[in-house]
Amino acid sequence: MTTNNEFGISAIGLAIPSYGLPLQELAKIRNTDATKFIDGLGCEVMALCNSAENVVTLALKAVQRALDNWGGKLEDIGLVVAATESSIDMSRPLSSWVMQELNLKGNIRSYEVKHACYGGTVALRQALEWKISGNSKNKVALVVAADVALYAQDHSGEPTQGAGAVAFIIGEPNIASINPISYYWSESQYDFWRPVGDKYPEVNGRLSLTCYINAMLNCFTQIAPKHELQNYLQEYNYICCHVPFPKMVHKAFAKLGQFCNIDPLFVESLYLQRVYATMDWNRKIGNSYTASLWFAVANALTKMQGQQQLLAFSYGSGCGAEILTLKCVANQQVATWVRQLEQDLTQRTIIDAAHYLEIRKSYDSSL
């Protein structure tokens, strides 16, 4: 479906923290076979913050990069939306730290969105709808999704830890346009939650996988009947998903194929070519919660040509999900924002097991 109100991504900024822990090192600490993490979960390296980094510094770094890559004027920003589930304040929104750093004030709408990992998509959707409504007064929106994912030591979620931020300027679709028609699903569940005052989240892993799969089935079968979904999926060059860990995406996608009676060999081929291929950065970063899907989308855009399309499946515990459709405007393989992240990945400090245990002492005592 097309629309006369074409808006989308004008600029992108990506940021990750300074440390990376290979999962082989975590396996040494936990006295387990590294293949349990690397092959069993599909994870390779988790991104970790140093003592000077947190969700605010990550958000600001991504935002500054998006602004630099955009080249517009600060006075052209009319909306600032931040999405996170790692908020450092229960009242003051993360967007206020962004505005403070940029010295932004005036006729600007600013707030924070919370809905587990789905929050980044909600923020982007609200920015898009604000543009379509005509209430933007020809200004752009600044959207940032930023998180630091930490679990208690020895928790089953520990090997999926990660951190990162993705920032967008939403306005003219210089990089990709976003279709305003989307497909969504929600229900009330306790699959993942963190009560106020608790240091780390609570996770019902089995229920979380069930909810993720159920949300995927309900979203995808809104866009095409079960017997037509195979043909529909082939129209899209990439299918990006929220990535708690890659093997969770793999299991859910296989269940989708089974539910729609699609040949398992076809499903596996489609997964490898159009889903797994988008998770290059996720495997090297870990779960970045609200930013996770959008790292995959950004990665897919580097592989696409103009007019090619992708699907973006967003999921957040609690639970809510939505599928968006994006159309690539121009290939981004050599874009500045791509080089910035690749440089961050290359230049970050790779730490060992002993160093990880030291910084965990600092994390645990400060939370």
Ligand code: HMG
Contents of the next structure:
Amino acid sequence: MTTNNEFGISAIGLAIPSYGLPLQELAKIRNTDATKFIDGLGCEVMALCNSAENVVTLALKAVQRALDNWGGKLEDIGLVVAATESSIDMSRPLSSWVMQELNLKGNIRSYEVKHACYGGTVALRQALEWKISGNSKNKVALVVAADVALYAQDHSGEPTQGAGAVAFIIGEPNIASINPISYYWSESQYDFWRPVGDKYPEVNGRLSLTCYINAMLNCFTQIAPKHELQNYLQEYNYICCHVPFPKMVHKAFAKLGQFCNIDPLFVESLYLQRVYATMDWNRKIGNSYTASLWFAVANALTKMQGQQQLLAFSYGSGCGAEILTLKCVANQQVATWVRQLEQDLTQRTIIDAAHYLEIRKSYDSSL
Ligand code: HMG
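In place of the form predicted alone, output the structure of the form predicted together with this ligand.
Below is the entire complex, every chain and molecule, led by the chain shown above.
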């Protein structure tokens, strides 16, 4: 039962796959200076699937963890939404695998959402709006954003690869409440796309950077006029962004500062304290598309106290963007879901370049 019409995150479950490839290893086989990947792009380790893992297993792992951490009853779930751009089926939604695994059926709405990396945010928003509408009949929503991000070998996007899943129970705001007012923006672009049947995406790398920055300027300047934005940004203890690679966020944030005529030194210190700090996990996972922003949000929640606010900027190619704002209810530093991810990161198998080339053979032939 909801008490004051405020909804948000009741539980979180995070999952990454079993392998990690340090970017130094990729640099060895791509004849590149590793500092380009580590300093130039800001990536440290990419998460990769073993032969038994894929988007479905990642989603199910995150969902199971969210349910265990929530402790509620399956009968209380009235909506299952899955967001992904790594679907293994053009028709059957990823949410059906979730329903199958949990043996769920009945008066439940279940579907998949697609809008490149923005899909996870759309799924979360729809769950929130369903709660606000009253049509949830006091049930909760199970939302999962899961992806496996792969590019063709030697593609410029290869060092940004990653994989992971973030699942949420949306209902009582035990962890964080979500403000129903958001700031959204979209336009039609071909910056990153994957035609039906193609294994890997096509990318217009330069255009994708411009689209991301343009979307950020258009969303942030809805929060406040350019000359007042500096003051408004200070209301947020953390500013989380979609992280295709960490340097993208730095670049875009600097452009936002320039656009709003904010002192570059102020922008840089805001970035270091409130943005860079949220990407601890992204640097070790890589781009997990729909889940990427939500790993940053989850990380920020471990650093916040009750009543502090964070801002979440979502971007998806194609392109669509939205800013959500969340208020932390309770610090999460010692929460089980945090321990679970930290354990995954320390216990995963770190592979070398030769092993990567070996698993690439099976990815390339099986996808
Ligand atoms: P690139 O063109 O190979 O890299 O790949 P570059 O030449 O631009 O170099 C990158 C940076 O490294 C530069 O820094 C270099 O100077 C620096 P900058 O000038 O930009 O500050 N550098 C070095 N630094 C230190 N030591 C060195 C060295 N050498 C160079 N030795 C590109 C970059 C973005 C094109 C590539 O990573 C790519 O194709 N990525 C995929 C597309 C992407 O991630 N776009 C981001 C925005 S779109 C988005 O976010 C949506 C997405 O997530 C998909 C979705 O929505 O589903 C991708």
